[in-house]
Structures are given as C-alpha cells and as structure tokens.
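Listed next as structure tokens is one chain, alone, in the form predicted on its own.
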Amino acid sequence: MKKHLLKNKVHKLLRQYYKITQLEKKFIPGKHKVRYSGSFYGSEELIQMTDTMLGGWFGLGIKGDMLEKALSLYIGSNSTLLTNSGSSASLLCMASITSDLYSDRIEKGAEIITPACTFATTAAAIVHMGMTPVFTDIDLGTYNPNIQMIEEAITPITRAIFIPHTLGNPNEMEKIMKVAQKHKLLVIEDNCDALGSEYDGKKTGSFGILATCSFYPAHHITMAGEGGAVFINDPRLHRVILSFRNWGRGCWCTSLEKDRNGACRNRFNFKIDDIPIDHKYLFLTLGFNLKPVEIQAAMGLAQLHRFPTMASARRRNFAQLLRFFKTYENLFILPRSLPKANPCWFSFPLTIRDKVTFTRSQITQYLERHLIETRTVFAGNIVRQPALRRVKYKISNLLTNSDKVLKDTFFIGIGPHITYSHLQYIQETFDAFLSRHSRSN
C-alpha cells in the first residue's frame, strides 16, 4: 500500500477511535466526576501528533517554529520561545533580565514586586535568580493587586514588577505601565492562567517586556501534558532567553537550517583562546535545558486552532455560574473584573464571606463527596507556606486579603469540558448544601 494511502487509513482509524471514546464519556450526574479542569482535545490533535512521530524528528523542528510564530501573531508579541512548562518560562524570564548578556540587566539583590497571592514557581523564579520578592496584597474578587498596592511597594532598589493575571483576570495594565515608566521598572506578566484575556482590547502577555504562558493540561490549551512559552517584546532578550533555554550555548541556529554552516553561515569559525570551535558548543552562560519536543508543538498547533471555540465555552460557563451565584451573594464574594478587562477565566473562584455558618473545608468536602472537584487559589498567601521559611523576602503593608484567600477561597471548573449537564448538576449540588445555611448576623 502506498504511504499516503496508509496515512489516510491511520487518520480514519484515529477519528473512529476518538468518536468511540467520546461516546463512552457521556456525563452521568453523581457517577462521573466534574473535573475542575483537564485536557480537552479532538481527533485532529491525535492526527497531528501521530504524523509528527511517524516523521521521525522528535526535537523541536518545523512544528515548534510554526507554533512560536502562531503564538506571537495571536498575542501580538515581538517573538515567542516555547518551553517545557510555564514554571520554566518564569525561570527564563528572571534569568534573562539578570544576565550579563542583557544590556539593561537587573543586579542581583534587586527587589521585584509581585503579589503574595500567587503560584509557588512565580515567586521561586525571583528567588532562584538572586532577587528579593516584595509581596503585595490583592483585592478580593479580582485577586490581583490594585495600583495603590503596587506603588506603595516601590523602593529605591525596586527594578521590576512580576504581575500574574490571576485566574485569567487581567490587571489594570494601563496604570501599571504608567507607574513602571515613571519609576523605570521592567514589567513581566505571568500570563499562565490568562491565554485569550484582554485589557482595553489588547491581549494580556503583550504589555510587558516579557510574559509567560503555561500549557499544563489544567490551563487554556495544552501541549500533550506539559509545555509553556515566553512571549518576548524586547527583541534584545530573544537570543538571551534562547541561550538559557538551550543549555546556555551561543548558537542561535535552528534545526531547520539545511546548510551545515547554520543560519549564521559562520558555524565553524568561532574561537576560544585562538582555538577553533563549533558554534554549537560555544557556551555563553550556564543555562538550562528547558525545551519541549516536537510532538508537543504538534498538539499545541491543533489546540491553538480550536482555541476560539474553547475560549468561548469558558466565557459562557463563567457567565452562567455568575448568574447562578448572584442568588448567594450574601454568602460569597463573587469574582469581578475591571471595566476595560475581558477575561478568559481559568476557573470560577468563590470567597466565603465573614461570619457565614460553614467553612471552606465543609463545603469543598461536600462538593468532593459529590464528585465536583475543587481547588484553592494556589499558594493563597505564599509567605505562610513552609517553602518561604528560609527565603529572603519583604512584605509591603498587611496581607489581609491574601490571608483571607488562604483561609476562605476555592474555585470550581469552567473549562470547555463543562457542558450544560455539568452546570445543572453543579448548581443543584450547591443549592442542596447552601439551602441549609444562611449568613449569620
């Protein structure tokens, strides 16, 4: 059988297999789990990944290059580099701005403003690169710091703001960028939760000099389980981040180059102490290996193609749950966004109000017993976490709301896997629990 006919047969079988598995997944309330998130894909992803594997090239190649270009176009960034996770993307951002390879580098020991309500590896990237995180509080409902909180955290040795768009909810980027310009601060966006979110008609991830994205299965799209990206808006940082991602080597030539002399046309003419050396083994910094592989990029391309539909489902599910929980606004602080923000929410967060007659543990355990998955908002107040006990950090003012999140906030899923049947069951289950409780005076 000719190769192209055999490939078509494989594609047909993959589509048939996917259709059968989807029929087996019909949701039965009370029997099947309502996942807070998870991978959401179709037969096209399976086909793209299979074709890539059969092609025999496993390291980043044509699909990786295509996905990087597609993400840059979608976000509006100058360029994009894929990574093996969103956490690695954060590490690369912090490594690059402190590197001797960057002409406007930040000195070690400098202060970086970031909220205390965060994910662990956002803070970890700051600490691992020898800088001091300065933690601000957040507003309840948006789960982001307001501009006053950020300004109060600025000191003479502040050099950057590392700002997460928490749960996909955009920060007030117009004011943040003005404050950063006034104080000559770099802005790096943690966009891991926020693919597709916009502020004032502009995609989050396109405001700062750098931004991160995560393609972990729980996030908006995935790259076969893990994956991430750095969105680069300062062209000087592209080769710096490329070097750190690729072992620290000085070669910027890609695997797509056919010429043995590479993209630079000068691969074998570099020297160390007058000794000729292959540019691929010239190391400019002590870097890492934080690359994904080609099969992940193949899935990412297919996911990005279907993302408008997935984003629409997220917004629809969020809106439905917001209408439902308006009935219980006396019990919960409901999520809210800023006037110029158009979030592509990661999840639906709820914060239990003070003096309510039930605890977070009681309601989340009830939901989990009824097979509705819940999660807390990541680290809550990260300075309370054991990992921070021996870390040098500063606190800007009280972290009252971050403590409230640590104690009283949880979220449920709104991803594209959530259907009308799921929403009905979620609402019925909340009604059954909440009907027995009322706000205490």
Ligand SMILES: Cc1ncc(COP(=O)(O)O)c(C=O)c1O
The other form holds:
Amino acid sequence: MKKHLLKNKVHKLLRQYYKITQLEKKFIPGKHKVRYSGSFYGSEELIQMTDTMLGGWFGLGIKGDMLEKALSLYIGSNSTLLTNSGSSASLLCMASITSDLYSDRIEKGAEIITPACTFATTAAAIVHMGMTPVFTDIDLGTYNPNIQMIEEAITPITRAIFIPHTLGNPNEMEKIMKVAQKHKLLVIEDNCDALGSEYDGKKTGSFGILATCSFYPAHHITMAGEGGAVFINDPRLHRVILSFRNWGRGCWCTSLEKDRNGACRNRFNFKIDDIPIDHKYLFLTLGFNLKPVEIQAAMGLAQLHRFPTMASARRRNFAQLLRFFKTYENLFILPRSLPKANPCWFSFPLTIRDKVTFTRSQITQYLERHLIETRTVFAGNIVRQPALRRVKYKISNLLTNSDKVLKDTFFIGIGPHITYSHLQYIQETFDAFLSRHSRSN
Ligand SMILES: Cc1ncc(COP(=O)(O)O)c(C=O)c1O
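Could the form predicted in complex with this ligand be given as well, to go with the form predicted on its own?
The next block holds the full complex; its first chain is the one shown before.
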C-alpha cells in the first residue's frame, strides 16, 4: 500500500480510537473524579503527534518554529521561544537579564520584587541567578499584589519586577508599567497560569520585556505532558535566550532558515583567534539545554488551534461557579478581578473567611472523599516553605494575606473538561456540606 494511503488509514483509526475513549469517559457523579485540571485534547492532537513520529524528525524543528510564530501572533509578543517547561522559561528570563550578552543587564545581587504567594520555581529562578527576591504580600480575592505593595518594596537596588498573573487573574498592568518606568525597572510576567487572559484589551504576556508560559497538562493548553515558552518583547533578548536555551550556542537560525540538509547557512563563517570554527560549536555563554522536542510542538499547534473554545468553556464554568458561590459569600472570599481585566481563570479559588466553623482540611477532605479534586494555591506564603530556610531574601511588608492563603485557600477545577453535569454535582456536593455551616455562622 502507498505511504499516503496508509497514513490516511492511521488517521482514521486514531479518530475511531479517540471516539471510543470519549464514550468510556461519560461522567457518572460520585463514581468518576471531578479533576481539578488535566490535558484536554481531541483526535487532531493524536494525528499531529503521530504524523511527527512517522516523519522521523524528533528534535525541535519546523513545527517548533510554527508554534513559536503562532504564539507570538496570539499573544502579540515580538517573538517566542519554546522551552521544556514554565520553570525553564523562568530560569531563561532571569539568566538572560543578568547576562553580559544583554546591554541593559542587571547586576548579580540586585533585588527583584515578586509576591510571596507564588509558585516555587518563579522565586527559585531569581535565587539561582544570583539575585535577591523581595517578597510582597497580595490581596485576597485577586491573589496578586496591589500597586502600593509593589511601590513599598522598591529600594535603590531594585532592578526588576517578576509578576505572576496568579491563577490567570491579570495584574494592574498599566500602573505596574508606569511605576517600572519611573524607577527604571524591568518587568517580567509569569504568565504560566494565564494564557488567554487580557488586561485593557491586551493579552497578558505582552506587557513586560519578557513573559513565561507553561504547557504542563494542568495549564490552559499542553504540549504532550510538559512544555513552556518565553514571550519576548525586547528583540535584543531573543538571541540571548536562544543561546541560553540551546547549550549556550551562538547558532541562531530557525529550522526554516536552514538549507535543504538542515544545515545552518553561516556554519563556517566564524573564527576564534583566527581559527575557523563551526558555528554549531561556538559558545557565547555557559548555557543550558531547555528545549522541548518536536512531538510536543506538534501537540501544541493543535491545542492552540482548539484554544478559543477551551477558553470560552473556562470562562463559562467560572461564571457559573461565581453565581453559585454568591449564596455562600458569608463563608468564603470569592475570586475577583480588576475592572480592566478579562481573566481566563486557571481555576476557581475560595478562601475560607475568619471565624467560619469548618477548616480547610475538613472541607477539602470532604470534597476529595466525594471525588472532587482540590488544590492549594501553590506555595501559599513561600517564605514559610522549608526550601527558603537557607536562602537570602527580603520581605517588604507583613505577609498577612499570603499566610491566610497558606492556611485557608483552596481551588477547584473549571477547565474545559468540566461539563454541565460536573457543575451540577459540584454544586450539590458543596450545598450538602455548606448548608449546615451557613446556619451555624
Ligand atoms: C504561576 C506558575 N509559574 C510557573 C510554573 C511552572 O511551570 P512548569 O510546571 O511548566 O514548570 C507554574 C506551574 O504550575 C505556575 O503555576
């Protein structure tokens, strides 16, 4: 049989296989888990990944280039570089802004403002690159620092703000950018939870000089299990990040720019001390290898194509839960966003109010027993985590709200896998627990 006919057959089988798995997945309340998140894909993702495997090119290649271009277009960033995770993207951001390859580099030892309520690797990237994190508190409900908290943290040696849009909820970007401009600070957005979120009509991830994104399956889209990206808005940083990502190499042409044999056109035009050097082995910096592989890019392309419908499902589910939880506003601080924000929420966070008669352990254990998955907001207050014990850091103000998150906040899922029947079941299960406690509060 001809290759292309065989391929069509494989595609058909994949579609059939996918259909069967979907039938098996029909949600039965109380029997199946209500996952807090997880990969959500169709047969097109399976076809794209299979085609990549059959094509026999496994390292990052043309599909990687295509996804980088598509993401730049989607976010509105100057360029994009794919990585193997969001954590790697954070590391690359911090490595590049302190590198002597960057003319506006910040010195090692500088202070970087970032909230204490964060994901561990956001703070880790600052520390690993030899800078000092200065932790601010956050507001409850938005889970982001307000502008006063950020301003209070500025000292003469502050050089940057590394700001997560926590759980997809956009920060007050116009105020942050103004403060940053006034104090000559770089802004880097941690956009790992926030693909599709907007502030004042502009995508988050397009405000700072750099922004990160994660494609771990829990996030808005995935690249076959792991993945990430750096969105780059200062073109001078593109080659610096490329070099750090690719072993420290100085070779920067894309797969599309290479010749028919996949070779760099500038390969033999370089010298070190008059010795001709293969550009592939010209090292500009001491870098890392943080590349994803082509099969991940193939899935990412199909996921990005599907993303608009996935994003509207997230928004629909979030709105429904917000309506539902209004009845219980006496028990919980509900999530809220700023007037100019249009979040594409990662999840639905709830903070138990003070003096409520149940604890977080009681309600989350009850939910888990009823197969509704819960998670806490990452590190809570990171300075209380064992990992920070031997690390140099500063706190700019009391971390009262971050402590409250550590103790009393949890979230449930709102991803596109959550259907009307899941929402019904979530509401009934919460009602059964909370109706008892509403009366006693
Ligand atoms: C806000 C935030 N930043 C960074 C990361 C790290 O991303 P990854 O898991 O892809 O390394 C996460 C991960 O969940 C996150 O939620």
